[in-house]
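First comes one chain, alone, set out as structure tokens in the form predicted on its own.
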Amino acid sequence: MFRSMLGKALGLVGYTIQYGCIAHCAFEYIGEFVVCSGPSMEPTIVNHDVVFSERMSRHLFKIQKGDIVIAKSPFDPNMNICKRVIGLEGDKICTSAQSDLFKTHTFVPMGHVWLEGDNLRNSTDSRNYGPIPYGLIRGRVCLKVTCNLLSTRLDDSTPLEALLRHLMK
């Protein structure tokens, strides 16, 4: 009895073991759900969007600009930030209002990216605290859910397109 009971128990963790591995490597090399908070990226994704960041991009080095990148926050790691990606490495970068007289421009460095918020107005990213290293990138963002739960995809190059092609829908 207590060997069968001592089996069962076993087996138990033997399968709990096998199924955390399996949701780990699926969360850390697949992707995962994330909620989105702020209005850093309005109209595109609003306060407690839930998006779908995938993974593969990322280890492929296949992340352009346009795309919706989920990413570690440069000023703590803890917290992750959902901007656009701008500017790859190599890229000349305009780092001045519209309304500056002189423009100023920046570069970016290799191995890193610019990631600016669609609503410029209230957004902190690269602007403050510079380019980002691409090993920050956690995934790009690829679907949304909508609070109707319908699915968007988020491949258009700018957020207007996304919402018109939302809109038809």
The other form holds:
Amino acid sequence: MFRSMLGKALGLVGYTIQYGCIAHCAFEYIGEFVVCSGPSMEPTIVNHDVVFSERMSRHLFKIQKGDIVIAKSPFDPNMNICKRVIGLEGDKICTSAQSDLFKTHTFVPMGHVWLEGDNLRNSTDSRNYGPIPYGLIRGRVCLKVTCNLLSTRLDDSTPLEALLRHLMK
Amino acid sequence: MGVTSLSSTGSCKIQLGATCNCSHACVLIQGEITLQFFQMAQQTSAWRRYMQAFISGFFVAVPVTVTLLDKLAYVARVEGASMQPFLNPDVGAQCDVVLLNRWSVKNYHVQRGDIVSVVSPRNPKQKIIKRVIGLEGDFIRTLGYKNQYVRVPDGHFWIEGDHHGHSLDSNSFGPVSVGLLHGRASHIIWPPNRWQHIKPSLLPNRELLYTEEDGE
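Starting from the form predicted on its own, produce the coordinates for the form predicted in complex with the partner chain.
What follows is the entire complex, opening with the chain shown before.
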């Protein structure tokens, strides 16, 4: 009896390892769901939106100008930022604000990209900290998950509390 | 008439003159039509079993191997002379092969003096292997950078190759973001006479000027 229990336990461990590895490969090489927070990509992506970011473009080096990407923050590798690619390596970027009289330009160095948020007034991006290396990009946002049930949430509550409040009405 | 008997070896016996609509091969023996599908069935099931074993093995082996290489350890060959004399000391001989430990860098913790592999900031398809000279908040005296003294910004570190002058490192492209860290070289595993554990050590002329770490 002990031997059969040991056999079953080992089988369970084996299956857990196998499916854990398959899940890791799926998240690392296919795509993952990301919850975005912050106002820097409005109106495209608002606070608490769930998006799907695919990893294949990043591994195949097919990120293009205009893509929205998720990248590791250059100042804290445990934080992620979600911005739009404005320029690839070698591109000429206009760095002066629209109100300036004299326009200044920079060139994006080799192996780097220039990111900017869609909400230009409320976004810290490459205009503040410069171009970031391509190696920090994690994935390209391709889908946004929308759920009409959560459109009545209050500003300060999490989507789960808003859902429960809605269901209890 | 149809089938009259079905033996355990899987052959049908039908009367002479009747028709057989099954898919087995029919062999005429002594006035009776005996259907011998024994041999053909063996071949079909062996092929199917082989394919099933191959596919299930494939779906187990490939994700496990990829996860091990991503999360645990990685073996890499060192090319170039930027880390001489520590790595690749003989120019004409074989290149060193190092074991890169990916588990110890999953929280991005490195020490000064470690040899690490990072994704090159100039070319994201390439990995470069260098030594960590300074962490965030340290003041470094540079060799050939545009500023002579540099404070390493938050979330960055300063890497240099041991062979100054033959090395594309932070003296060329500045501090490197910690997010580009790929792995820490823990052992030299080839050639066998250079098998050793790599300990973090700084060259004597690359000490820090000042560090902002707590307690110092």
